[in-house]
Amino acid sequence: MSVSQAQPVVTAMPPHKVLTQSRERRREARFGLGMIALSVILVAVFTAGPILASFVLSFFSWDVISSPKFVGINNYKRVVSDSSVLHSLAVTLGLGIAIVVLQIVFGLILAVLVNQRRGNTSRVFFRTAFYLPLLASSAAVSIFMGYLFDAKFGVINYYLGLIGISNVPWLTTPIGAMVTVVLVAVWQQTGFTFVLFVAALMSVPTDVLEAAQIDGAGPFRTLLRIKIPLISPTILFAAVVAMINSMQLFDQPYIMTAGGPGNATTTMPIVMYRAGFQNLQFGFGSAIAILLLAVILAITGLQFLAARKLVFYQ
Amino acid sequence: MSVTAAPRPQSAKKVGGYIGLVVLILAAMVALGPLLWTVTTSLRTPAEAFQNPPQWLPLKPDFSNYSAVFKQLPIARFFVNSVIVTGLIVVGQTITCTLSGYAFALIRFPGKNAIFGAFLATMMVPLQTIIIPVFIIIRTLGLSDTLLSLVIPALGSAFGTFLMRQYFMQMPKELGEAARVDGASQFQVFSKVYARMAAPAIATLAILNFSGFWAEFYRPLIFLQSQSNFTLPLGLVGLKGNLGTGSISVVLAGVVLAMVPSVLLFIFAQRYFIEGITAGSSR
């Protein structure tokens, strides 16, 4: 064990001291392992183990009632040829990218504008206003947004009607439903990127900004050339976290549109839920779940690759 | 150079400032409008609920929806269920993550980096990837359709451990060494010295967990079957389905009730919410 390997360094000390020190080290090691034991057991049983189990299950056919049957890569063959799974992958990627891009653009604009406000009261007011949607559960949000976006009676179409846009079929057409799901998710989650960007902008050193001003850079140039590059690590972090979350989009489409109309808003998590928990195809469901994990890992990898060129580390 | 540049920024700045303010006010209306509509509609009679233009301020608030939601649904039951599930998870994770976060930050033991690396690796894994095996474990333990099925798998957390570790890492090692010289045991150093200093991080973790698990829909949908075991989000979605559009005011009264604890907590502990979000980004 590595505990005893460190000993030769201290051989200059008197023997009894070496002995107490190594005993002390062993005691510390035992204490440390005891402290992490609960977390390690729980994470191993309920997270790490299930990841491996999902992988193993994806090579079996199992309906919970009869015993599992090994089917090789049949589930994966089915995943890549099943049009509903492939369609859901496209839906998840499309909705996810739209949600993340809008969330970052809006979050950034609002953060920059709030940071420019001098008054403390207005800062607190806007910060609270943009944070509040995050406090509601996405189930609750999906319920009231479903009413607001109602094509006939909804408040949104009422106001659009006043400016001459009437009867927008928000939830009743495929495109409308996709747009609605994106808008609702962006409405709720922009507070997350906003808070991140406000904190990052506050840490931009003022002497850099003053130097830019002295050199004659206007506010827009300062934003593009100095502020955004300086907070680009935070933008990367926001993009990675938001994308991982968006790839798991379930509550809003499940509650507002039940994945429809047709399969327009059927995301991969919805397809996986139906396969696993409605049709009780645990093997096939696991294969979809593993594909989702692979897609998330690939996208995160791509984001970090792109970041090599775009992110500016001080 | 600065002489010619001076007039432009002055006037441009003012105009830019006004445009910025207008954009912020519009954005605040978009952010708050749906919430305000939800609250005001919950205070109107069901007959007036779909009235357009909406009355943004109810002149004579009607609280009957709030008593109706208690009559038509076991909403008190849902509320208690949510309190039990969220409360147990918050307390459990506070304990497990503080213990392990401390050890990963300040204690030397074999295999530390490998185990911590494995923790980090699990953080990117979506819930969908582990849900089927967790469901099987729950069934095997005989916990199907119980509140404990939501609690037990959530008592440990790689993210929570990570969050606490980051906080303990900033603390000086010398404090513990001094306490050891004074005769404190290993555990006393943790409980009497470091854990007390970690109170802000513990508050951040507790609040993140509260808002996350209070709002949770996916696991309850899969793990719970009987209505008497439903948590609030699951119960409310069921309510919407059962009542149809006829009494949306009643549904919205339930939505408002479900949001009250989060909003109250936010008012009193705003800074921990903000810290919870920004803590992760400083990796």
Given for the second form:
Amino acid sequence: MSVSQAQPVVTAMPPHKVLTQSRERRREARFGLGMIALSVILVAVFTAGPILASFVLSFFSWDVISSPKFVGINNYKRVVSDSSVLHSLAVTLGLGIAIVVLQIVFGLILAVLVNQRRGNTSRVFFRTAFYLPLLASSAAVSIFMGYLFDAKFGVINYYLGLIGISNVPWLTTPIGAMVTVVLVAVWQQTGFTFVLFVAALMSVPTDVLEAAQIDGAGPFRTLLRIKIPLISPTILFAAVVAMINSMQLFDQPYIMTAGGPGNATTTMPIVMYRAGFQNLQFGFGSAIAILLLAVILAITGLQFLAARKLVFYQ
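Form predicted alone, following the form predicted together with its partner chain:
So it's only the chain below, everything else dropped.
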């Protein structure tokens, strides 16, 4: 005797519901394509377009007044043979590396200290306080810091004098100017890495930390062996963004020291600005910009190559 199995009953969806769902899917698809198109247009107009225009202009000699004159790769030959450009490249790399290292170190230390606090209110307060300098204009911050670090009338030297320390030449010596520019840039940009690291540390699995505590790992060892490897992708992202920003450093050295004393703090963006907007050599300035772009891409590529062995992905 065979037992027949019950067949599932398939009910057809009413035609009007099928039509409604189809319309909703098309509406969502159009909305998504519209948002993507908006992003593509913004990137094309404000990023890809200017880069392409600079690349084309780098093959011309143009002073705005007369018509552009095609000069081929002469601007690039001039860039690689100009001692001021090569010096500015060395200054930019030196300042950039110092800023990135200090920004990552201070951001991580502050994030670890804030993450140890139990109250959510205090965490919100410190996140807001450390992030606020990033919202301020770099030009305004540079003007303000220029007064603070003034050798004769600055507030910092005034208080140093109260404890018996003579005036420090913050902005009038090459080393002092470079240190001051780095400190100001790090102070303003550390809030970005700090917020990233706080969020990353909060996402570290608690069971892993509890297991490490049971095994007898102290706070310092837990930080080095567990927390830092687990948040290494965030550290890589912060380092890449910080390096890109520091290689484009302009406001702080230009406003605080005008690239001096001498050319101690003259970065590539300053040389590019002087060539294009002060000397009206827009082709030469564009060639400097393309060289800077190539250097940034090369450094970013090296960072990602190093990340293959240093970054741990869960």
